[in-house]
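Only one chain is given next, in structure tokens, and it is the form predicted alone.
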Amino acid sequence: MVSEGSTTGDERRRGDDYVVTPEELERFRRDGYVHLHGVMSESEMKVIDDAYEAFLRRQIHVEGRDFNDMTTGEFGTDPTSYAIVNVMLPRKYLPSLQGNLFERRAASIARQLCGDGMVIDFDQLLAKQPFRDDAVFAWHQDQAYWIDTPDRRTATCWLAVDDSTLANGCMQFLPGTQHEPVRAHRPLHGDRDASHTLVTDLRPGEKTTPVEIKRGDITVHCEGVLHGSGGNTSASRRRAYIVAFRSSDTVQEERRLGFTHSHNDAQDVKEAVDGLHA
């Protein structure tokens, strides 16, 4: 690790690695999230840009519900009408994306924040469309979606493909909520078959912290911190690329149960996972 004084990405990007400071590790443990600057340089973003645009243009086949509007669950229709274009498991549908530089740097970061034995659990693209104040990601804790195992170490690495601001709907967190029991969640629309999205409520007096980050920066959050984001009132898209790491034992148990993070997972699998948090 390096000292807090070494803050530029150029100093901290070392091949496949990105060096996390002791202060950043402490913030991650205390608050449940941390902002890391300059994880990817501008020149290194090109591969991600190209793959991202290929998905948004529907040049890559994505099965069923894994290409949907995250706000409504709508899928199989014209995506230009979607408020938040959600692509689940892009590395499955575009194998050439596997092992890209961001995945490798994120693996380095996950190891420094969470220890050894961390592997990729899933990846995801989330693109908020311009002038869509309904492109809201409701408050939730990721653990509400997932199986509960003894090893809950998680590092969800959220890369800003565009500058992420309050105007276009940056991430917001409620620091420290990972230290609480998982809150009760409910489907955003009807049941889990109608809408994969789960939501919970802020309690009176709770105020979230917005985290504006630059293109190439990331936030990393754990499984229990409460987070969400507002709509996009700007003229530009807000694209994010997420790669989430959990312990190898946890991922093996998920797959044994048939849980893959695909929105096409069987309804009984999703309901069984929901029952763990009832």
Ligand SMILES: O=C(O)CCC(=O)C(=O)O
Second form
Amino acid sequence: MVSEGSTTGDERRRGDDYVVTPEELERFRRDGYVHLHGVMSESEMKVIDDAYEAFLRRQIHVEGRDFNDMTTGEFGTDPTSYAIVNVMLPRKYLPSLQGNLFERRAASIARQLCGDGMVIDFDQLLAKQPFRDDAVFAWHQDQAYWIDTPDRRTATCWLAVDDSTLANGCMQFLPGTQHEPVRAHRPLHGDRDASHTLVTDLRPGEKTTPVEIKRGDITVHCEGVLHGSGGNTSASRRRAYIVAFRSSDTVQEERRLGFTHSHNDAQDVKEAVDGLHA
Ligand SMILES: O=C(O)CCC(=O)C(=O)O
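Please show me the structure of the same protein in the form predicted in complex with the ligand, now that we have looked at it in the form predicted alone.
What follows is the entire complex, opening with the chain shown before.
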């Protein structure tokens, strides 16, 4: 029996599995996100550290816009000036990542939170650089980025590679917003071609909840909960490794329509498909 108070993760990790408590499942359903402690131990993080650094040093080839600055959309330039280094689809560019322990534990968590039939839709690295108060991830709901499909189950597993704090720009959520219709979003700069990033507004009086988590902890969120994060005012980086699960039917439908989560996809795929559904 796993105690609800356990925050170390030691009694939760069981090989490829991580045991989610009924209280955590309830929180995920109620708030649209949940914090899970110690999904990866310190020794298990080593492989991830190595792969992460190889990407940041550009030792692994990543095509075009899949290596960009999430705040400006800039790509193909010197990344040392980027506020948030964003690597899309690392498992595509470094196939040895496929099937790694974090992916396997995250699959176990996605199954417990969302049920059977969940598969990896995409993965991503997001590294906020030190002393970059412009490393802000705009408020959004993931659903606004994605094609509408009948099965909306989503478990986006966001692993802290560094301790994630308010000072370095931890994730913040507006709990329960997944129960509302998706809000209107607009491109952060110009149009979707100029920047992939979408933004929505908080309503008067709305206050987000910052979720500070330790290295090896994760948050899991669904596609409807409003979230984002502030800049990095600290001297350290804020690195995250994200693996997002959705139902296999949804992923198949996305791929059929040419939607792969690569930033090199035609930027109007979602608009074209939404137009068909309108
Ligand atoms: O890492 C962040 O600050 C934001 C990430 C995010 O929006 C997501 O994983 O859906």
